[in-house]
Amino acid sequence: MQRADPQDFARVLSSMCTIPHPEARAAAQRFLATNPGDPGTYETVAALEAEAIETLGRIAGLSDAAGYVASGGTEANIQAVRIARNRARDRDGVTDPNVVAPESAHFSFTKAADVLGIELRRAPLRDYRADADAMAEFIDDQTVLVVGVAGTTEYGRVDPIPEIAALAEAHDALCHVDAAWGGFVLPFTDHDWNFEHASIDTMTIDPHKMGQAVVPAGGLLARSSELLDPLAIDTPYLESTGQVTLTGTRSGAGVASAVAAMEALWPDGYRTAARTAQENAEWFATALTERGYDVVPPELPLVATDIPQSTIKKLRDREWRVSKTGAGELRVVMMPHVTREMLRSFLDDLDRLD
């Protein structure tokens, strides 16, 4: 078979994955043949997974966190919906469960609704973020989960998490926060987004995004281990007797790399990366505004701008890996591999096309 080389990140501007930290890459290589889905056999990687969850909890304001290292944000979001649905089986009168989320919630919630046979209700936004009053209109006695996003995929916005959590609590529903991308940036901001700030039950937070671990290394956190009980199934042929994960065999490489990346970077390395990314976002937004483009102000290090579709196509033809929002704006994510030099090169090409 002809050798194929992986994607070069030099012109990748819209991905939420990035070049792994060298320590993460080395750890992944050492643990390629391990399976945290069988902790009785692979005890070392099981211990590393416990360490990963402890550190993720510390990042997200939660001591004694429960959870596991998932394949990514999609799996963690599906599991959060599954927890809420299964928990509601013990609630009197819940026969047709639903989930209420903002329009900006990731498409993985659509997958979750389909797979789990549950209704998904999407509430309209206000200024690119969730409107708690609008969400309240969608909640009823069949609502089992209310979702907020801490770092939206398209615009990098942070929903009013304390208000959303209060809505969930008032209706005996669980509250889930999707911080898959934002979770490694938000600790260095003034936003209220984590377990210390609100009565959140579960959270998605992915080391393989801004955390600089290898793929796959997502994260599902729960406020208590009891919240994971609705996921538990028996595993009679394994040394461990039960399992709460969605997949059985899982990547020990992802687990080990997550631990290695967080050991190397938390907190100072992540603080520096977050500051650099935000500075790049604000510089880039200013440069686009000066060229006459409409820009959504970057609350977190993500820039959306209204560049003509024909121009976006030409940029892709020049091998810039860029994507669009649902409304058609160009979307640039300031991941750790995105440098000021890359952004200048992109702007040079944009100027030539204009």
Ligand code: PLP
Contents of the next structure:
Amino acid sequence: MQRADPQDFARVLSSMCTIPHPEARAAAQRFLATNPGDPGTYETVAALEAEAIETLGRIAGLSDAAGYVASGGTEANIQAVRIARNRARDRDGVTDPNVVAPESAHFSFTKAADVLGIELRRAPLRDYRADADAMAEFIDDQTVLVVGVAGTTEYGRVDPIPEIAALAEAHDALCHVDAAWGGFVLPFTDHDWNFEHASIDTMTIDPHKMGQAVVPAGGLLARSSELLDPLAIDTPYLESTGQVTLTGTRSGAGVASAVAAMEALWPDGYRTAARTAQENAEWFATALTERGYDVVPPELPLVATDIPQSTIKKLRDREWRVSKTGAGELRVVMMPHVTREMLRSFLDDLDRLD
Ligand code: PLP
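Form predicted in complex with ligand PLP, following the form predicted on its own:
Every component of the complex follows; first up is the chain already shown.
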């Protein structure tokens, strides 16, 4: 039997997935054949999903959170855009909707724009972060959603969420925060990123990334259940009467594993993981700087550095699973499976290649 084990992750440095917590793995196995998309039939996993949302809400500073466990950050982001589009259409008659996001927003927003027929306006950054003044220039009376990222995919930067939320509010648009990757690290930092810090409407926060759940387990949170109404579709042949999710049949394994991982790790286990990851990021950044490479200082546990493309290729030939930013920098994500030993071994290979 083939099963993913630590060996498979021994050289994985650029992924945002990781080895699931043992409890998450066991829970996933128990709920493998269940479908939270049919809560009338699969009541236990439906109850677990409610628990998952409650805990995700707690992590994101939101009591009485609404939402659901999605297939990942992509689905959660698409759904956030869909909520904003439908709400503005039904309430205000907006016919030519646009979404304003920073250039650093994940490419899932490009998919959302394509699927939903909205215009995505990407505003330029300042020092790798969203620039609220630049974003303001892109907003008009057809803007339905303003997006901030709390933990960007390429550089791990946190946008000025309170400013972005204020912009959205001033223009009567919704505010969505994409904390797909950052959401399980940010509670242990002093960044203003969550529902307590700003008037946020929806958030993406994925258990299958830093949350150490199995894939697929993404998270969509909404400040209130009314915000999910614009997603509701009648479900005539099911016991339940409506569905707000994008997919129909969904993974009960993802849901159960998210609950198990969060039960096991929130908050102390995640705090320890976040601290270790940040220490590793800073240690690795220093080691690269000492070798003469330019490094983007790691604000969260993600290091980008300007290693030449030919060297990156040689590292890949040595089975290091590394990828590049859009600008071509090597990008290392300090996921829980990335240990100091792995980083030392990587640097040894890098030294030999240079
Ligand atoms: N948002 C951010 C910030 C991400 O980093 C990613 C993936 O890396 C996503 C969304 C998309 O998540 P997924 O790949 O789970 O769909």
